[in-house]
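In structure tokens, the next block holds one chain alone, the form predicted on its own.
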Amino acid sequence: MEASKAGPIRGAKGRPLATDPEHRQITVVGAGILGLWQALVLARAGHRVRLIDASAEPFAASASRLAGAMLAPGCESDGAPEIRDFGEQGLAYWRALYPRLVNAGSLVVAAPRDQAEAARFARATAPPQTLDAAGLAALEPALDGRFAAAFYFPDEAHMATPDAMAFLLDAARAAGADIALGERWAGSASTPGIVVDCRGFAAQDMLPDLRGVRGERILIRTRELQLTRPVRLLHPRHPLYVVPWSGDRFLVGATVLESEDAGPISVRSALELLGAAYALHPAFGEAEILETGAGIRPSFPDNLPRVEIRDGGRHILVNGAYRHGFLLAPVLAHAVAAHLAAGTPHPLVRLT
């Protein structure tokens, strides 16, 4: 990927575009996790930011609302080694900002029949710790006797998705961003200043190599089981994650379906998710189903996000988060802010 090499983008009078009075106005389009972080960081940098979203209800049409919101650079390096370094930066940004982040690490387990998948995962991610059954039981008593071993990533974190997104929206507003929900974007030609386009899969017309990866999840509640940290159950076809939320709730999900179908979750998918949760612990068999959902995660061929600087810097596209939106959104936001201020290069930013 070509990083940006030029200095700060210049306006008509030779000033850096981001400091030119004619271009200090920035419109961020899309109030998903990428747009929220862009609005917050750019507003805090002193820009006049307007965050717009077509949905009148916050996050109602955003794929981000379906995310597991796990900040797991070690676990996620399974699919792309670059995620480890970028993700550690993202985790640091979240820790500096969000007071309700749960810093309890992540666990990864596998059924006996899936030990080949566990070995592959270990080669790809180099887990910091491997626990035996006793070590796993000491860390998560509810899993006592359930698995012979587990991989433990202690320096990872998670959060409840809706709470974190609401926090970011309030923080962007407090930083001075104008929030305009229920407003459709008319296009960059009619928008003054700089546009930071965070529309996700809706921007496919401008990003022809963008593809959709369907994410599905079920929110359940049970008082029969307590978990402190996310647990991933490895499987060659249907890897699962279970994220504990407050109020005895658990988010059960998977993001591996190569499909651009945005329809409701199917019976087959629901059975597979719930069956995998039951395999993790039978107590999930008596859980209440609170909510189901499915959405399209925008993804590039390498499954890494990127920032594209177009039209002399007046149109900036931030997209392709795949399943790394929460982890990498702050990294992308700070990269955009640094590029606008001083043309600072970044591996995920490129000029087109």
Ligand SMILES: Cc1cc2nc3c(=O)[nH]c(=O)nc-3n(C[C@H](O)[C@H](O)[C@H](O)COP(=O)(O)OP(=O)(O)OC[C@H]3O[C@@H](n4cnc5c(N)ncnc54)[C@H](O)[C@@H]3O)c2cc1C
Second form
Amino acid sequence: MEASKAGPIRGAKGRPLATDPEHRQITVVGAGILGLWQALVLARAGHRVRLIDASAEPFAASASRLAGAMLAPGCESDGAPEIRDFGEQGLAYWRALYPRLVNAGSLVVAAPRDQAEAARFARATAPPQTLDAAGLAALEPALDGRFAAAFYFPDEAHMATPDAMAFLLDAARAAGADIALGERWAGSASTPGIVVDCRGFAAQDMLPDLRGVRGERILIRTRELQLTRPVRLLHPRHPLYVVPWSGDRFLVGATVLESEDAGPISVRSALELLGAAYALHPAFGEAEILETGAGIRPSFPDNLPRVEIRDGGRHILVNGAYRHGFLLAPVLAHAVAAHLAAGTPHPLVRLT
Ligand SMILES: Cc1cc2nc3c(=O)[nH]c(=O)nc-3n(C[C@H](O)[C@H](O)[C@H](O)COP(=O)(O)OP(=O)(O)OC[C@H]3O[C@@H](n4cnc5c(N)ncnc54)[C@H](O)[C@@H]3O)c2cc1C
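Now that we've seen the form predicted on its own, could you pull up the form predicted together with the ligand?
Next comes the full complex, this chain leading.
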């Protein structure tokens, strides 16, 4: 991957673009998690930011609204070691911003038949702590007697997705960003200044190697048990998990399917997800199903996000967050801000 290495992008009179009054206007296209973080960080950096989204209802057409949303750099380093470092940076940015982030770590358990998968996961991620049954019960009393062992990643966090996205939208507005919902971007020709393009999977028209990876999840409600932190149940096909949201809601996710079909959840996926919740604790069998949903994760071939600087710096594409949009959105936003301010290179930023 070619990192950016040039100095600041220059405007009409040779001034760095970010300080050139003619170019300080930035239109962020797309109010998914990447666009929300871009709008907030760029507005706080002093740019005149306009955040637009085609959907009149906030987040309704975004993949982001379907996310977990777990910030789990350790667990997610399984198969992608780069995620750990970038993810730890992302976590730090969230902690500095979002007071309702739940900093309770993550647990990973495996059914007796999946012990080989547990051993493979431990080799790939080096969990900071391995708990026995008593240690697991001490952390999550509801899981007392359910599993002989668990991996514990104490430094991870999670949040309830809709609340976090609403918070970011308000924070961007408070930082001075102008928010225009129900406005579809039709191309750079009619947009003044810099475009930061965060259209997610819709940017496939300009990013031919962007593919969609379908993810399905189910929101359930029960008062029968309480969890404090996300619990992952290792599974040979999907990274299944239950995330406790506020009150009595739990998000059960998520399939990872090489498909660009955003249609309703399949029976097979619903069985797998609900089966995972039931395997975690039979009390989930009595839960109410509140909502099912499927989203398309925008993904590049290496499953890492990237920032592409095009058209002399006037068109900046931020995309490919795959399973890590929440985790990495702040890192990508600070990388764009640093690039605009001083041409600072970043391993996820490419000049094309
Ligand atoms: C089931 C599931 C679970 C997940 N769990 C996690 C998790 O736990 N942790 C994590 O970090 N990530 C998770 N992810 C991944 C994360 O959701 C994605 O990486 C992220 O949503 C990608 O965000 P985005 O902003 O690029 O795209 P989107 O959220 O899709 O946003 C794109 C926005 O652009 C708008 N748009 C498109 N075209 C136009 C146009 N022409 N004009 C104006 N607006 C336009 C759309 O309306 C949309 O709002 C999960 C994903 C799924 C599907």
